[in-house]
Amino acid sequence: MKIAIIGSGGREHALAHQLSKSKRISKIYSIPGNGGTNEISTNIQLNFNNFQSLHDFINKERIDLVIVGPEKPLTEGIVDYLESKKIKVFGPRKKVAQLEGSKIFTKKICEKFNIPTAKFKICYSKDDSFEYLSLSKFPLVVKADVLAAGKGVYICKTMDDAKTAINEIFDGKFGKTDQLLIEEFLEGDEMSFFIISDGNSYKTFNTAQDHKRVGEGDKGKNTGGMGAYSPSSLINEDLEKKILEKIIDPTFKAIKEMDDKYIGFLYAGLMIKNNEPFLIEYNVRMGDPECQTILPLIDNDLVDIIDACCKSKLEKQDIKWKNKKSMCIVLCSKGYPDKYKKDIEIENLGKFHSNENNFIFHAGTKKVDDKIYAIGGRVINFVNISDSFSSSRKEIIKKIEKLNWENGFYRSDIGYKVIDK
């Protein structure tokens, strides 16, 4: 079986690594991949946003299955296009990908199907937004209604914070938009909850906790994710039942009413308060870096699971998990999430290799003449699985310190709520 993975981040490297362990796979293509994926796959420097050239390559190489990693091509209809060309692809179609592409789309579903979520207001201009602010209590949350790589959410403690957020969004910081969302601020603990679906049925696909803020103690600016751990310490049988009954099932009912179906990973970003779940947002793919923590815990062939989804046979497919804890810490370029230098060599990285319990997943890297260079904000994901989050964190930090990359930084407190309490 030949597989193509669309994307270039840590999530896609983790997917390639997990899939490469399958005896069913003869070749993996990473489009475009990164400095680490070429060790286990063939990197193809192709613009996957050009659907025609992507199709031509897939057709020429007779690729059996395409797995779409990032959200942008999903929301732009890559699945619809490839399906129209009779190519097997794993991921949701454009219509249902709006669950991530438009936060307002999701909020309207929440309203119609009584899905627990924060109270909200849709605003269509700066004046409309400022008027609503004058009637609001702080803190509150302002959200861009476009894809923003995890950075379009502002937690505003003051009126000035909110006005800055509104101005930046309507002035096009994340692309042209004519609407935004203002929400009440929910107190509680965040949790990432995953399911996988074949269009007819779904199964849970583990949980994780993500650290979005750049600074220790979850302070500072939002990022794409500084680290994560899995499973979430919040999950229990009663909570999972509530999540499925109050959030996931009504969402799939909404999709059915849209006369569509959902194939792929679905990631529910939740706020948990007193063991009650509230939906913050949906992502229509695996999270990053949550994916890097979850996939190493799978105890059966990921190819079998994804293939079963594409054939509408997930119900008959078991998903087994190792009884272990997993943690990921992201090594970033200094200056991230603001300005940072690119094309900086990461010396000594070649000495580090993945093994049974330790994994190195590249994100913002490229390989030139056997040297690895940092080209992005989030650069390397260090992952460890063990019997405790504490030992995983110690093991990862030991490796990052041994690498000793002077142009990078990381958060040393990932998992502090479960380790240090």
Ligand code: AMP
The other form holds:
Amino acid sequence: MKIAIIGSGGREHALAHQLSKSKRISKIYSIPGNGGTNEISTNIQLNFNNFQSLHDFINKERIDLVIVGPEKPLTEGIVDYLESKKIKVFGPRKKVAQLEGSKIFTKKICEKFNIPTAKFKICYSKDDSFEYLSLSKFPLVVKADVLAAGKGVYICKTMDDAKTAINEIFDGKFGKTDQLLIEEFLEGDEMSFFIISDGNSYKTFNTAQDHKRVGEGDKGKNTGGMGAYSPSSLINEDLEKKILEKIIDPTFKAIKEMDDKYIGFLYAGLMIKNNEPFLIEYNVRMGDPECQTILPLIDNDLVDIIDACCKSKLEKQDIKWKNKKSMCIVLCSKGYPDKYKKDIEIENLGKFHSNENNFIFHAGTKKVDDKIYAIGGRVINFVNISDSFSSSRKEIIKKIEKLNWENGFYRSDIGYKVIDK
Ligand code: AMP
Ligand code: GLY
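Would you generate the structure of this protein in the form predicted in complex with the named molecule, following the form predicted alone above?
Time for the whole complex; same chain goes first.
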């Protein structure tokens, strides 16, 4: 079977790695991939946003299955396009990808199906928003209704913060818009909860904790994710039952009522308070770096699972998990998430190889003449699986220190809530 993976991050490297272990796979293409994926797959420098040229390539190479990693092409209809050309593809179609593409779309589903979430108001103008603010308690959250890689979310402690957010959004910071969302601020602990679906049924796909803030102790600016661990220590049988009954099942009911179906990974970003779940947001893909921690814990063939989804046969497919802990720490370029230097060589990386319990997943890297250069903010994901989060973290930090990349920084406290109590 020939597979193409769309995307260039750590998530896509982890997918390629896990799939490369399958005896059913003869070739993997990473489109476009990164400096690490070309060790286990063939990188193809092709603009996947141009669906037609993507299709031409898939057709020419007779690729059997396409797996889409990031949200942007999903919300732009890559699945609809490839399906219309009779290509087998794993990921949700454009209409249901709005679960991530439009926070207002998701909130309307929450309202109609009584899904627990932060109280909210959709505002259609600055005046409308300011009027609502005058009746609101702080802190509150203002959100742009667009894909903005987390940047369209403002946690506002004061009226001034909220006014700035509203002005920026309506003035077009994230593109032209005529609506935004104002939400109640939810207290609690965040958890990333994943399921996988074949359109008819779904199965849970493990949990993780992500550290989104750039600084130790979860301080500072939001990032794409500085590290993660799996499984989440928050999850228990009772909570999982509530998540499925109160959040996931009603969402699938809503999708069915829209006469649609959902195929792919679905990532629910949840706030947990007193063992009760609240939906913060949906993402229509695996998380990054959650994916890098979760996939190494799978104890069967990932191709079997994804293929079963594409054939609407997930119900009969087992998903087995190793009884281990997994952690990922992301090595970033100094300056991230603000400005950072590009094209800096990462010497010594060649000394590190993935093995049964240790994994090196590249993100913002490129390979030129056998040398690896950093070209992004998040650069290398170090993953370890073991019997405890504490020993995984020690192992990873040892490696990062040994690599000793001068232009890099990382958070040494990933998992502090479960390790350093
Ligand atoms: P989102 O892109 O909607 O997931 O928001 C990004 C981050 O902002 C989340 O991971 C939370 O940390 C935070 N956040 C978003 N909405 C809320 C809320 N209603 N209450 C508290 N924190 C929130
Ligand atoms: N780790 C957060 C995300 O993938 O959106």
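Here, rigid core means the biggest group of C-alpha atoms that superpose within 1.5 Å across both forms. Positions refer to the first chain, counted from 1. All values derive from a computational prediction rather than experimental measurement.
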message: Tell me whether Tyr81 is among the residues that move between the two forms (Cα shift of 2 angstroms or more, core superposed).
response: no
task: Tell me, please, whether between the two forms the C-alpha of Lys176 is shifted by 2 Å or more, with the rigid core used for superposition.
output: yes
- request: Answer yes if the CA of Glu111 moves 2 Å or more between the two forms after aligning the rigid core, and no otherwise.
  value: no
- line: Core-superposed C-alpha displacement of Ile166 between the two forms, in angstrom, equals 2.8
